[in-house]
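Next comes just one chain, in C-alpha cells: the form predicted alone.
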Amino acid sequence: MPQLFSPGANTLFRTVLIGTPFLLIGTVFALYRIAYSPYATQVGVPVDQPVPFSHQHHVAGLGIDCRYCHTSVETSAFAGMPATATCMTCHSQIWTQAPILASVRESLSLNQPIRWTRVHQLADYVYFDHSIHVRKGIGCVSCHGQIDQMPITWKANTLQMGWCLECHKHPDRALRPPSEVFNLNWKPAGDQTLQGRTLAKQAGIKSIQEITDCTTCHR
C-alpha cells in the first residue's frame, strides 16, 4: 500500500498544532488593539468644519464661557448647538468681511443653520443626558477633555461603554463642586477621592450598583 502521508506531515502537523493557538491569540489581540485605536475611537482626530471654529481662541483666548453657544447643556439632554444669530452677536463687529467667516455670513443672510459635524457621536441606543452631569458636578473636561486648548475639536476620550462604566464604578474621582463644572482649568485643593465622596453624599449620586445597571443607559 502506498504511503498516504509524506515524511515531512509529521512536522506540518505539529507546527500547524502548535501554531494554531498563537495565530488565534494573535488575531484576538490585533482585534482588541483595533477596537482601541484612534482609526476606531476617532480619538485625538481633528473633525474637519464647514466653519474652522476654535474653542482655544474662544474659550481660552477670550474667555467665553460653555455656555454661551451650548445653551441648554444645565437643561436638556443635548448641549445644543449655537444658532447662527450667536456667532453674528461679535462678528457683526468685528471680522465682518473676513473670508473664513463667509459661510457664517452666508447662515445668516439665507436663514439656514450651518452644519456642523459631530464630533461626539453615541450610539442610538444609548441614552446620555448632559443636564444630569452638569447637575451632578461632573465638569466639562471629564468627558470633552482640555477643550479650551484645542484649535480645532476632537474627541479627547473613547465615550465607549467600558470607558463610561468606570466612572460610573468611581464616581467619586471625577465629581468637582457644582460652581466649577464649566471651570476648565479647576484642580482639587485636597484629596479628590475623598473631597468626591463628600460632593457625592451632597449630590445624592445613586449607589454604584444602580448607575451602573444596564438601564441606566440602555432604555
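Between two forms, the rigid core is the largest collection of C-alphas that superpose within 1.5 Å. Positions refer to the first chain, counted from 1. Computed from a predicted model, the values in this text were never measured in an experiment. What changes on going to the form predicted together with the partner chain:
With a cut-off of 2 Å and the rigid core superposed, Thr15 has a Cα displacement that reaches or exceeds the cut-off between these two forms.
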Second form
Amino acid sequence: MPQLFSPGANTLFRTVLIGTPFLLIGTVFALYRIAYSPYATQVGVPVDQPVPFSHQHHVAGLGIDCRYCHTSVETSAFAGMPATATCMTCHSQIWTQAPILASVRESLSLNQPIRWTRVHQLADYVYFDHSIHVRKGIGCVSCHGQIDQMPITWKANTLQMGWCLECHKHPDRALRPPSEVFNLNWKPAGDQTLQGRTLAKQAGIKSIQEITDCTTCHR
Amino acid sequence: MKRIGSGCVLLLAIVLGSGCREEMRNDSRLKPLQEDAFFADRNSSRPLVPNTVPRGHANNDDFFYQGEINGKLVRGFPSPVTRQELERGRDRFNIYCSVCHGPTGEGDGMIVQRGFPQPPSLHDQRLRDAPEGHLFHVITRGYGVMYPYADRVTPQDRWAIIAYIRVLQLARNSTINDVPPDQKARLTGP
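The form predicted together with the partner chain, contrasted with the form predicted alone above:
Next comes the full complex, and the chain you just saw is listed first.
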C-alpha cells in the first residue's frame, strides 16, 4: 500500500490544529474591533454638510448659547434644528457675500430648508428625549463631547446601547447642577460621585432598576 | 457527506444573513425634519393647515399674545412679575438678546463687535419710557435689522425678558440708596 500521507503531513496537521483556534479567535476579535471602530460607529469622523458650519466658531469663539439655535432642547424630544431665518438673523448683516454661506442665502430666497446631514442617527426602535436629560442635569458635553471645539461636527460617542446603559447604570457620574447643563467647560468642584448622588436625589432620578428597564428606551 | 456539509454552510449563511436586515432600524417612522418622498416638498414635518387652532392655543388674550389692546400698546405686565419670572427673563435674555444687546443692554454684544449694526442702548430714555407692549412687539415682529423672535421665544418668555429689561434699566439708574439696607453688604463686599 502506498504512503497516504507525505512527510510534511505531520507539520501541516499541527499547523492546522494550532492555527484553527487562533483563526477563530482572531476573526471574532477582528469583527469586534471593526464593530467598535470609527468605520462602524462614525465616532470622530467629521460629516460633510451643505454649509461647513463651525460650532467652534459660534460657541467657543462668539459665546452663543446652545439654545439660541437648538430652541426646543428643553421642551421636546428633538433638540431642534435652526430655521434658515435663525442663521440669517446675523448673516443678513454679517458675511453677507461670503461664498460658503451661498446655500443659506439661497435657502432663504427659495424658502427651501437646508438639507443638513444627520450626525447622530439612532435606530428607529430607540426612544430618546432630549428634554428629560437636560432637565435632570445631563450636560450637552456628556453625549456630544466638546462640541465647542469642533470646526465641523462629528459624533463624540458611539450612541450604542452599551454606552447608553453605562450612564443609566451610573447617572451620578454624569449629573451636574441644573445651571451648568449648557456650560461646555464645567468641571465638578469636588468628588463627582458624591455630588452626583445628591444631584440625583434633588432631580428626582428614578431608581437604577427603573431607568435601565427595557421599556425606558424601547417603547 | 459533502453535500450535507455544503448544505449546512449554505443554511448557516442564510440564517446569519437574514439577521442583517435593517428593517427595524429604519422603519416607517419618520424622525423630526426627516426628508420623505410622500409629500410634494419632501418635508415630513408638516406646517399647520391654515386657520387651525391647536388645542390650548386659542390666543384670544390680546394683552398676553399681542401686547396691544384695540391697537393701543399695553403698559405693564399681563400678570404680576415674580422673582422666578425675573430669573427666567435673565436666563432667556442672556441666550437670545445678549448676543447683540450685550449682557447689560448697552448694545455692545459679541455680534455687534463682529460687525452687526449696533442696536440702540436699552438705557436710552426713549426705551425707558416705551410701553411694555412696544418691547413685546419688537421681540415678536422684529425691528429694523433685528429679525422676529416669535419662533424662538414663547410669549411667556417674552414677558419675562421684558421684565428683566426693566430690571436692567432700573439698575442702571439706581444709587446705593435704592438698595435695601439688608442687601447693601452684598454689594460693598467683605
